[in-house]
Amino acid sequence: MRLTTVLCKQHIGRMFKYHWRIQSKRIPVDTKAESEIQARGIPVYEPNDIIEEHRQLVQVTTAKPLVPKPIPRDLTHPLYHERICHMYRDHNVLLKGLDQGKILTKTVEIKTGLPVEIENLLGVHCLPDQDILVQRCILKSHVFDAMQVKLPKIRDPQRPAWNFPRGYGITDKRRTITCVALPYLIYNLLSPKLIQLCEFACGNSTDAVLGRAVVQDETVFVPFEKDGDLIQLELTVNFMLNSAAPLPLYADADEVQGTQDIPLPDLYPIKHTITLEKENIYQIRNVFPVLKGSKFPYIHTAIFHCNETEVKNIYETPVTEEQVQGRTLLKSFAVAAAHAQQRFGVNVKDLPEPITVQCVQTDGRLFHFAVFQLNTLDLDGTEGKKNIFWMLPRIPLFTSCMYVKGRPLLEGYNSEVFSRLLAFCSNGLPS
């Protein structure tokens, strides 16, 4: 017995759906009705204005969240300014490197190499077993340190598809910190450790330890005007030795006057503020980490780190030698200028007495030694007195330091670097 009848009907649901899919999209034809109606003075409304339900939103107050929401970085921000400020921070790199730095800070080099007085200090102080101590220090920071973290990916531009095994080990930041402890062998890790060593070396004179103070990882803020642009440097000093007496001047008044005739480099058609970060939200601050009235108010030596993973070009190509040198110049200028603004007042232009700073920039392997003399903070234009910069090219402390076939190996140790560091630290001590 049949329970249902056969209707012989087609299932046309799909046909309807398909038809609707096509026909649901309509492109309106301009009938010119709107312009015609408007011409006759009849008001035209958008249909949605009439059809749509207009809802009034009621403000509801809720309990404040435990973590306050970050303030949106827009026009309503309390620190928003109409005027753009060009910021230079630790991760920034100057496009044209040293040349651009010279224009920004109105600085010239009067001779290549360091001042003669500092060159003469080479080898005056030394430690017994100095090189062995330094090599041990390098091995400790590059090989024996217990840090084991994931390191950045390695890429070979010749074989872009090759995936290297992911490395674990000591980060470049940690390496620099520990390696620069050599003077701290003159105080404890390489800037701390190397410096500690330097203080042992100068240990016969109590001034080396008692006459110095150390500042670590502090930030200096230096705002200044340059050719109508507002520029602020916000830079970290990783390690700074301060002394009770200022360093001597390495360029006398005649040489300073002579800088008027030395031209600054020409960047045309590039402007000197290129690659500085343009910001509307900022706070103008004058900060020098050592308080006024300190027993050790004078900057002696400043050490800056330059880590590959932190200091980058915005276009992600490797930082060049020129750019590293430019970074040393700007950092040493920032330290000296912050000190000058604290000592002589924020608006000081022509310094009553110049300020000298010794600077070292390092990535743990390459060391860049420089001396900076701040003569003027009047940075407008290219005429007038200029600041003076002495520097050496970067010197490697060693060629390689790593495990080779399971054994720690330090190759190509260069004793010159520590001697120079020692000369810097011992500057101003009775020999």
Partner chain sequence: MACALIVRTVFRSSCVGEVMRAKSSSNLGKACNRMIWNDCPKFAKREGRIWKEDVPKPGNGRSFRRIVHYPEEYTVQPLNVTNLAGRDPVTGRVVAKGIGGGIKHKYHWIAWIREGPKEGEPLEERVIQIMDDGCRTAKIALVAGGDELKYILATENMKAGDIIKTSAHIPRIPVRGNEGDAYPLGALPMGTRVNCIERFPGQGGRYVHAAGTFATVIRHVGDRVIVQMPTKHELSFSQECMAVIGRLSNVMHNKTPIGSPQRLRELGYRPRSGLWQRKSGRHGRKIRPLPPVRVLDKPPPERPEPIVLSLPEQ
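Can I get the form predicted on its own as well, since the one above is the form predicted in complex with the partner chain?
Partners and other molecules omitted; one chain follows.
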């Protein structure tokens, strides 16, 4: 075996470590200087006592914040009640849709479609170049609007973990408000350009202009008892057209009495309050946005916005057609019941006269037309006279409206939707 050359060197790093280990254990030598100084009456201080600045902390009382702290939602809350209240709000949908809504509101359908009186109004009023004007409104609300905000995240049920690129554009709510505003602008003089369109549509009638008023983005609160359960509806009315005279009744006294023989749907074993929010902290309120003594006290037509990014199932499943129809029914009932409680008292059960409401629910593309006649607020049980609901399936206003290769394109325009909106708005005008 060959021996390597001997290197007579030392490892400096090892020597430094050894030196630090030895020096760290050295004991300072007591020179007795401190004792000599103290013996001569000279005070001795620690260096930190002289270098450090001693500050006296003063407690400062701060003013109360402008925004008070939220009250804990527990038993100490001032609005806490032992009895549970079932809440239905704008983002809720009923599990069983229309059938569950019929049971909650004690409502039946006596025929398919809308009343004959409304069907006869189709085509009575029209505008010159009506389809062109409506298509301009659609393009303005879906394509030409300058709003550019971050849109909600795109979700794919088949790929729940997949992250899609975030899109920017016009929100669903803005599209719907811009789109459904056209017929209301026609009848309320909100735009000088559309005054002439109103005159063209209504002929010589001045009631369409002077006998109507619009209420926008107001909330109605309707509490009621249903088979021992306390339920409160807290819903928003995006557009409500009021008139100086009530709408005519579409079901006479004989038809109302005939509703006693029409059975309600059977949801057994499901209870009618399923998917309603149960809360112990609530406030019972009866709210209707139109004050008593108003010049236009009667409800004519109500339009509701259905935003697919806000209206959801609690089980994260897609909202079905039946659930959209049930939402229209509950919103129609809420508006009519709030109006009845204001006119006849909050404890009224048997109405002196029925109340009729026309309703439209839309997401900006699909329109759901319905008519609701409130006959009673005695909602317990399944016997006795019932409320009546007429409706049509949802009708698409168009198929698609978007930019295609940099050009705005509107496909599948359906003129029936605006004709029905115009028939709803012209209902009640003198012929």
